[in-house]
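In the form predicted on its own, a lone chain appears below as C-alpha cells.
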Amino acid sequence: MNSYKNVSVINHPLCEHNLSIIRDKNTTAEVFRSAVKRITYLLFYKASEELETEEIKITTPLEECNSKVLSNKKEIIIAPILRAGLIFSDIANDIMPFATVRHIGMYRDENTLTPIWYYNKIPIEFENPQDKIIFILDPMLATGNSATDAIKLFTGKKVPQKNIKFVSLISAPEGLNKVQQLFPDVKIITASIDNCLNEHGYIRPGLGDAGDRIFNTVEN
C-alpha cells in the first residue's frame, strides 16, 4: 500500500505485466525497451493529468462547439537524466510534441553513490519560472541523490516545487524518503515501490542497471 504523500503508483494490469517483463534477467534489450515504452505511456498519462486547460471554440463538420486545449500560459519542460532517461523522453515527445526538452547529464560514482555532473542544458535563469511545468525523467529512483540534485537545479531557478514531477519506473523507499524530506511538494509518479537498496545502492528486487539493459551494454 502506498502511504507516501505526493507519490502516485500506477496500479494497472498492463503496467504489472510489463514490469514482469523488464524485471526478468533473460529479457532481451529489444523486448526490454518495448516493455519500458509501454509502461512509460501509462506513467505519462498519470503525470500529465493536472495540466491546465483552456476553453476554445472549434467547428466540427457538423457545427461549432466548445472544446478544451492545453493552456498556452504554461511552458512544459521535459528533463531526462542521461542516459537512461532518454527512453522516457522519446515517449514524452510523442505525447507532448510542443514541450521543450532540456537534457541533464550525470552518472553515479559507484564508491560514494553520489552523482557526478557532466552535462546541463538548463538556462542560467528562467523568465517567469512560476509558469514552467517540469517533468524530470529517470527510470530508477534509488538513493535519491540524482533526483534531488536534478530537482535543486530547477528550484534554484525559482521553479515552484509543486510545478515539478519526477517520473520513474521503479522507486526505492530510501529515494522516496530523501526526495520527500527535501522537496515535499514535488510529485513522484512511479510504476512500483520496491523493497529496499542493497549494499551497492541498487534497488531490490529491481531490474538491474536500467541504462545497461536499455542500451544493451550489460557485461557478462
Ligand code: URA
Second form
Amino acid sequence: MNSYKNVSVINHPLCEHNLSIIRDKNTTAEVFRSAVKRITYLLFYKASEELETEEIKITTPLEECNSKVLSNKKEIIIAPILRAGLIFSDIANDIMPFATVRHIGMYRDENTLTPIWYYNKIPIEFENPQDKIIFILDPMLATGNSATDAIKLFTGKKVPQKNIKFVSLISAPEGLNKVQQLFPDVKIITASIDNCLNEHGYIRPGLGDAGDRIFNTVEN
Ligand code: URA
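So the form predicted on its own is up there; where is the form predicted in complex with uracil?
First the chain shown before, then all remaining chains and molecules of the complex.
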C-alpha cells in the first residue's frame, strides 16, 4: 500500500531484485536492458489488469467450453515517450500484439526541466475517444512535466483520464503529486517510489539517466 490514490507499486521480489541490478552504476547497458525487460512484464501484469474481456465459446480437443478474449470494442494504444520509453514498448507490444503504437518525442531542457516536443504520432482527432485505452510509457517519472504534457495530449482529444495508465520504473514523489493533482483519475503503475529529486531534476537514489543507461551513452 502507499498513500497515493491510483498509484500501484509493484512490490514483488523479482521486481526488487531487478531494480537492484539497474540501480547499480556498474551494471553494463546489456545487463541493464535485460533487467528492465524482466521488470516490464511485471509492470504490465498490473497495468493491463482492467482490460475488458468478453465471453466466447471455443472447442478444445476434448469439448466445448466458455472462454474469454479481450474485447475488440476498445482500441489499445501504447505511447512510449522517446527515447527511454522504447525499452518498454517492444514488450508491451509483444503482450498486446493488436495494439497501436503511437510514439511521443520530447526531451528535457536541462535548465528549465521543461519538456521540448519534437514529434508525436497522435492523430489530430480521435474517433470514439472513450473507447481508447492508453498506456503511456516512460521509465522515469521525475518532475512530472513530461508526464503531464503527454497525458494532456490524450485528454485534450477527449480520452477520459480513467482510460489512461502511466507506466514507469521509478517515480519521484514530486512527479506523482503533480500527475495526481492535474489528473487524479489517471492510474500510475511503477516499480518504486524513490525519495526525491536532486537540484537537476534527477531521481534520488534513482538510476541516473535512463536513456543513457539503456542506449549506452553514459559519458564518464
Ligand atoms: N530522467 C532520467 O532519466 N532519470 C532521472 O532520474 C530523471 C529523469
